[in-house]
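Starting off, we have a lone chain in the form predicted on its own, written out as structure tokens.
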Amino acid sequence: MPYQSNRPRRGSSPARGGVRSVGSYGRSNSGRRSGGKKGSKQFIHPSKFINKATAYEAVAYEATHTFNDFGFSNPLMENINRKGYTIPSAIQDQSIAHVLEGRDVIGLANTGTGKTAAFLLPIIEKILKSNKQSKALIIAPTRELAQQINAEFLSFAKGLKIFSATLVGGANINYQIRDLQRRPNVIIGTPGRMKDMIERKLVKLDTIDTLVLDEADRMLDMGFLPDIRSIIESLPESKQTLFFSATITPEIEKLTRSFMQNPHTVSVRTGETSDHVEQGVVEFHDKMHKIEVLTQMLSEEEFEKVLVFGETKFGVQRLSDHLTKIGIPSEAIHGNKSQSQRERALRNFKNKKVKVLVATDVAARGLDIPNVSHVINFDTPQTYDDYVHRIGRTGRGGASGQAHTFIESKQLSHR
């Protein structure tokens, strides 16, 4: 049933049907995608956005091994200690061996399983045992995931006096290009801020020996391939390569036999996230209503860490703007905030010092933002897998979460 406001509106009578887009405050955006440019909105029938959630699996996985059986260095072992990981999960479990062996590995995992530390301690043990001569090159589609990327290999690394450099869009460039200057082991970025640099001249790919794809399927779906297989052609043959995404679809398939060496498979995948995640819609009936339901649905004291969105830049500002105005901490996160405001958002959002965080389709790739209650579409996605993409910021790592859908009555009025 779609989630109801207990407030009725005159002149108006429940009603459910097809599905055509909303922009924010209710304003019609079938045919525009974010950022106001020319596009077609894929038709979503309303019961693609509905399903009942199915529980995970009881039985929890069983490590065959401990983090010490891997032969770390004893001053890497004392960072892994102190950040009290002692029972590897399932993806570190099974690939780690394999990638400190040297082997090329293909790692298909759910987002929130710890992927970032299966291939970034073998990264930093190669580091060491190789008198800090090793160099490894990390690509990830975004810059907040590139950042995070960043934050875990600075918590492994601490006191290890080994760098790292983080190219991204959206940040200044002259810090890293002083940062670059600096030598350091890893490089970790985004595809076209990374191009940028390698034509530049600032990135010698000569003496790369480890190169990690995070994200693939997220990094094809935003159109980098041109850029990845760029880079790519450009390193040394010699290098080890490390792969990780969600799905292996045929054009993965292409792009891992192009360029990868008899890899090894590892697949701890346990079915779709938004398999695990509530999923109804909530039907409003004009652009006044769309916002006092809104508001209704975050004032209840189950909407403990909500992430929100909308399809337009300028919406998801107004929105969360609105929110705050009206007693509802929020933050907003979209393609015109700068990066030190996008970090400042999701750092004050992750340490909930506002339950709410409205942001545009941006957020959904390759966030890692843990103990989210709801996610709420405020405006209706793009395509499915941006709908799928979007859910899968809650119900993550055996946790339960929601999902909700605005869609407008009079559309629903159609089925």
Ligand code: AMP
Given for the second form:
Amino acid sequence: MPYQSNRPRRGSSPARGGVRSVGSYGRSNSGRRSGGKKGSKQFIHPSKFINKATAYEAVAYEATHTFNDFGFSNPLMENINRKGYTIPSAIQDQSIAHVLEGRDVIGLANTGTGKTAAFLLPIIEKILKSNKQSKALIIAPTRELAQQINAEFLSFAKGLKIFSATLVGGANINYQIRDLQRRPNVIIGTPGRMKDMIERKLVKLDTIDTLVLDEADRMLDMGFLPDIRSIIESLPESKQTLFFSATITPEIEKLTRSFMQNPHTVSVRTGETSDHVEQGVVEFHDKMHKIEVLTQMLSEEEFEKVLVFGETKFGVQRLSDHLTKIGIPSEAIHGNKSQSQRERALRNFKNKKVKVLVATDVAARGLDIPNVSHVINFDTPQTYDDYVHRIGRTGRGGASGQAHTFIESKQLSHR
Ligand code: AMP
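Switch from the form predicted on its own, shown above, to the form predicted together with adenosine monophosphate (AMP) and output its structure.
Below is the whole assembly, all chains and molecules, this chain first.
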């Protein structure tokens, strides 16, 4: 249920924001934007931030394979078992066999549905089968996602004596160069740093036989298309290409058609993750009131693990500092932080050392943070797509989630 939705509204209390239901918005309002950056911000009608969660389908996905069916080598199979993976997720079930066959695959899957293993397991198998000659390049939109993929790789590759290098901005380039000198079989990175390393001739592309583009839609949103094109154009034509995306827009289709050969498409999207998130708006009168309402919400017990989105790096840091100061332990994650600071913030949030993570959109993209109880849009997102992506951080993998979007009173049409 949305915050306060089952209680009488106490609009006169300074610390209370009213939560509106869909029915409150009969007419469209004046089209004012919520006070954010000038120019590019899309107007999103407040009613779009209100939605009753639909129940998860009662019938769980029934996998048609077991991990044994894929014929993975014994040591890899042992690592899969050790990680506690018993049943393949839908994307794994439907794509692994095709990837193992060597086909190009387009995987359409929401984030958090197990696509990392869907490409990593066949890649590791390919490396083992090739006597460690095979090499893969994995491109991801954010540093954190690249690090997450690497962490998964390390756990699946335990004891197999195959190595990886993670090439991301904000981290010490000398360590990355050292990792490249160990002749890794798997290179994972973000487009900018990857391109930089390629231009310095530190990554040898002529031996790469597998390319993965993870969260391709996000990479396009973030303006990485020219970097990605230039990387793809430098790779051997004969490679196998795996392409994962939550959406397939005409732009993405054009891109995939230009560099994939007869791809097999697997779609396991079951509606938006956001369909399963209870969504409501929280009304505030002015800046002071906004902070008071947020503080009150975060003090409630049910707000266990809360991701708060802000618009600017500065605002995010200031809000996080303020929350910590008033006794609500919080971390901030935004582009002005070093890689190690971002990793520490994420770790403290994941391990529940702090209950609040305040983030900008870019920093939060693609992160796999289990059991986020609430997403709070302290500042409204730039676009509706960003909104869907933000609230997709909760309600993952069948868990229920709640999202609350702060809207200034004057934005709401009064009855
Ligand atoms: P991903 O979408 O790859 O980020 O995966 C989301 C989460 O699900 C990660 O924490 C994975 O470790 C976990 N996961 C992926 N596949 C499986 C599986 N077959 N069984 C259990 N957990 C899984």
